[in-house]
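Presented below, as structure tokens, is a lone chain in the form predicted alone.
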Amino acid sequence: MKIMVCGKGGSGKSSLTVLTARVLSKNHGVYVVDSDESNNLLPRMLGMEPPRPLVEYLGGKGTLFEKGEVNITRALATAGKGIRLDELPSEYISSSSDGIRLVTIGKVREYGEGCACPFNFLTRTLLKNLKLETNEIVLVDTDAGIEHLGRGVEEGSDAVLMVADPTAESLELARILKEDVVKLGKTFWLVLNKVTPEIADILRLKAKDRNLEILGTIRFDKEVFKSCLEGSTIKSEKAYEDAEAILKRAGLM
């Protein structure tokens, strides 16, 4: 199963991606695809060294549109198997102590190098042509907002997990994303993150006004907040328990 984890900047999608990967790794082979061209800390959050960006394996960002989907697929595919992440050269995939494997698409790092559109194109091509075993799950940590929707990245996914923090902007983005994801025939899940008891009921009412069904909530967790502030491996107490309950509700455990 290929799941895109989406949300506005600061909603906590990267930390929830990490927690989700940890929970799922108990029963599944889990890959995380880092498709956020800005955030550089996901490897640290997972407790591993960063792999080389996949875009380098394909000759660099400037060549992706020239190569096109067919040639990119051929370059990444294993004979007779389609694209298999475990067949990538070892320098393009990292592993954590709990068996989670990470692939990075690419990062915008230089002044004037252009937009992130080629990275979205590569992510879409990868997801559309990726072949998984029955017990494997891919989590895609996307770039902030919903620009990836305009690039059609969702086409190659099976489900979208939308992470919303306690803001009206998050819920409005969730409404927009849900409408398009459902039209594509994909599963849509909404998770509320950083929730305190004082605002839980308000959030549920606001979500209901937008015809949004909430799969579950992640309580505000000081350990997660501290880990993100330090830029270190994610530690959690309540948030991990909540993520586990949510994934069971989604039928993934």
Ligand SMILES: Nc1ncnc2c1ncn2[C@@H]1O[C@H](COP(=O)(O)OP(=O)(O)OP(=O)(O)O)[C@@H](O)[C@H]1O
The other form holds:
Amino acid sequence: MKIMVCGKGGSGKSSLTVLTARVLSKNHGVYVVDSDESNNLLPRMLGMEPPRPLVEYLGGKGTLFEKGEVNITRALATAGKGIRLDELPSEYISSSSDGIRLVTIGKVREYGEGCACPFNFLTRTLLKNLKLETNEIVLVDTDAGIEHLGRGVEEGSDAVLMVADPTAESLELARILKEDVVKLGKTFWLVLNKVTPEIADILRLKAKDRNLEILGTIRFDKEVFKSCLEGSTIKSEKAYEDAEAILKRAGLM
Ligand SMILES: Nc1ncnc2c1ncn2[C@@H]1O[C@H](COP(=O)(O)OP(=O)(O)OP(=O)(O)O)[C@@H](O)[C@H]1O
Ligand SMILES: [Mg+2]
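Structure of the form predicted together with the ligand, given the form predicted alone:
Full assembly next; the chain just shown is listed first.
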């Protein structure tokens, strides 16, 4: 299954990607695809060294549109197998001690290098043509907002896990994203993150007003907050337990 983790900037996409990957790695093969073109600490949050960006394997960002989906797929595929991330040269895939594997699409690094559209195109192509075994799950940590929706990245996924922090902006984004994801025939899950007891009821009401069903809530966990502040491997007590309960409810555990 291919799951995109989406949401507004700072809502907790990367933190939840890490927690979800850890929970699911107990009974699945888990790959994380880092498709955020700006932030670069996801490898550390997962407790691993950064892999080389996939875009470098394909000859650089400037060549992607010219190559097109067919040639990119051909370049990444193993004969007769389609695209298998574990068949990539080792420098393009990193592993954590808990068996989670990470592939990075690419990062914007230079002044004037142009927009991030080729990265979205590569993520879309990769997701559409990726071959998975039945017990394997791919989690895509996306860039903030819904630029990827405009680029059609969701087409290659099976489900969207929307992470909403306690703001009206997040719930509005969830409403918009849900409409399109459902139209595409994909599964849409909404998770409320950084929830404290004082705001839990208000949030549920605000979601209901927008016709949004909530898969579950993740508590504000100071361990998660602290590890992100330190830029270290995510530590978590309560948020991990919440993520586990949510993934069970989604039928993934
Ligand atoms: N459940 C939680 N409890 C406490 N803090 C949290 C929780 N989830 C995320 N945070 C904090 O929120 C901030 C943003 O988290 P994170 O980087 O995961 O968000 P993001 O959506 O990936 O951000 P970006 O849009 O920049 O990629 C961090 O400081 C992180 O520690
Ligand atoms: Mg992030």
